[in-house]
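Here you get one chain, nothing else, as structure tokens; it is the form predicted alone.
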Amino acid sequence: MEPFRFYAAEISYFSAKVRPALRYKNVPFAEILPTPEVYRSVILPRTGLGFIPIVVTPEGETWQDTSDILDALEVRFPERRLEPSTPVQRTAARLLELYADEFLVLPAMHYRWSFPESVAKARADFAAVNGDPDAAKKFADRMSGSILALGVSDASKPAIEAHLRDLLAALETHFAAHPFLLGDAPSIADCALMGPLYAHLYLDAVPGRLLRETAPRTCHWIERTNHPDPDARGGWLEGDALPATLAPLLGLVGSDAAPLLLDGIRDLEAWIDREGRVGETPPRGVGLHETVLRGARLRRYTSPYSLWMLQRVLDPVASLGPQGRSRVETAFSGSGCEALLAAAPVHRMGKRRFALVIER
């Protein structure tokens, strides 16, 4: 079979989400660096967006957006599934995907751009990937300047660092009992967490030491997920159960991530009420909103994409019958994730080709 073409970089947050899925499913692929010429000749013409990763199939079809890529891989290569079909495990996997994609960008970007040693390594890494030092410098300048819009400030840094410490402690306990988040096989949750934990925190200078010194089991999970055993035959827990050791991690999602994400979605809905039009593509950020993390006030950009990701959690739950919804409610009771599962956005995001559009 002609290989799939995976346009990606080792230090790219979302490239790290897709790469383990390609490997776990034994997809024949060639990874291609996103040089300026590749952006000009492939990525921009195919997607209209300057983002990686993208996947180009042997037939010439383009896949963009990591969640859509994982969905497409499940259809094309169903033998080694990554997304559970049972309601509780599927909800857990998608909650953790939402958390990884939309919340863990805070510690990932903080630890890359707030410490001079990490900044120096990241700039050198960008230049190595890019091959064009001037273009790499401009990209690094743009990324380093983005942390204020994410809500990283002197006031919020202690809360962000405390969250990461608690996350690593929860993962260390969990990985002492289970090799992957849902049991003995990876899922989309493992793939999603690889974005922040591998591409940023494991590979960057300052957090890389933190992980190796304080979270050896998590480091081993990173290596194991990035290099899956092709002969492994494990599965998720039977009976749609969640590991008991996953509870502290879900508690962090509920206590820290859920309020912050819901504040952003409320602000987005208010913006759509004022300025949005059905069928239009919103800007990537529609202003700034206030939120709180562990008592620290954050001022963050308001992202329409967070609503699209929340829909990935809510839509499958809404499609369940009463018994299935009851199982989900029971499974997440007391985690704090109830607020996310109870969210009822008035507006909705869809996709037109690769761009978000307001559907209602």
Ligand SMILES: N[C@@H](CCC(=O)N[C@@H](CS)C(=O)NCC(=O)O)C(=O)O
The other form holds:
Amino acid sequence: MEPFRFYAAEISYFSAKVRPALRYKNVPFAEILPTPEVYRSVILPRTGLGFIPIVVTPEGETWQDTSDILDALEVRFPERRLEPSTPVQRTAARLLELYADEFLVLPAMHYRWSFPESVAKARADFAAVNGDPDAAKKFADRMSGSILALGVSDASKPAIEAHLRDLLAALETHFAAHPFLLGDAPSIADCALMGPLYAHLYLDAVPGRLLRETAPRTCHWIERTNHPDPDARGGWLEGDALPATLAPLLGLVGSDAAPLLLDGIRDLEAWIDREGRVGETPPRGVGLHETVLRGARLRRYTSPYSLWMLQRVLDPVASLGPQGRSRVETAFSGSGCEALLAAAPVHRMGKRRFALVIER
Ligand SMILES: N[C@@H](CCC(=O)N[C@@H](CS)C(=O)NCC(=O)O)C(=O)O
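Can I get the form predicted in complex with the named molecule as well, since the one above is the form predicted alone?
To see the whole picture, the full complex is given below, headed by that same chain.
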């Protein structure tokens, strides 16, 4: 069989989310470096976007956006499932995917671009992957310049660092009891957390030391998730249960990520009310909004994509019957995630090919 083509890089956040899924599901694939020539001849013409990773199937179909890629993999390779189909575990997995994709970019980008030692390594890594030092430098300049718009500033750095310390402590406790987030097998939650935790925090110079010195069990989870055992037969906890040790992690999602993400959604909804047109593709950022993390004020760009990610959490919950919904409510009550689950956006994002479009 022709291999699937995975256009990706080791130090790329979103590539690190998909790679463990390809390996776990035993997908025959070749990983191809995103050189300028590959952007020009494959990525841009196929997607119209400058994002990695993308997957090209043996039939020549293009998959883009890691959430859509994981969905497509689940359909094409249903054997070793990564997406729970039961209400509570599915909601936990989707909440953690939202948290990993949309919130953990704060510590991931801060630890890569705020410390000279990390910056030097990341710039060298970019050049090694890209092959064209000038193009790599331009890309690194753009990435390092983007952290202010994400909300990484002198005022917010202590809060971002405190969040990461608490996250690592929660993960250390959890991984002492269970090998993966939902039990004995990985899920999309493990894949999503690999983005920030492996591609940035484990590989970058300064946080790499922090992880190795303070979070050995998390380091082993990273290695284990990246190198799935083909003989492992374990599953998630029985009866749609969540491990008790997941509670502190969900608590961090609820206390720190939920308010920040919801402030962004509120600002986006106000922008769509004012300026959005159904059927149109919004800009990647539609202005700036204020939010708060552990008492620190952050100014961040408002991202239409965040609404599309939030819908991935809310849609499956909305399709549940009353029993399923009440199980979800019970499971997340007291976690602080209730506010995310109760969100009822007026507007809606869809996609046309790979571009976001305002659907409502
Ligand atoms: N939502 C997209 C995000 C992909 C993404 O942001 N990829 C990064 C690399 S990890 C990228 O290509 N960034 C280029 C840019 O921001 O212009 C996904 O899940 O695939």
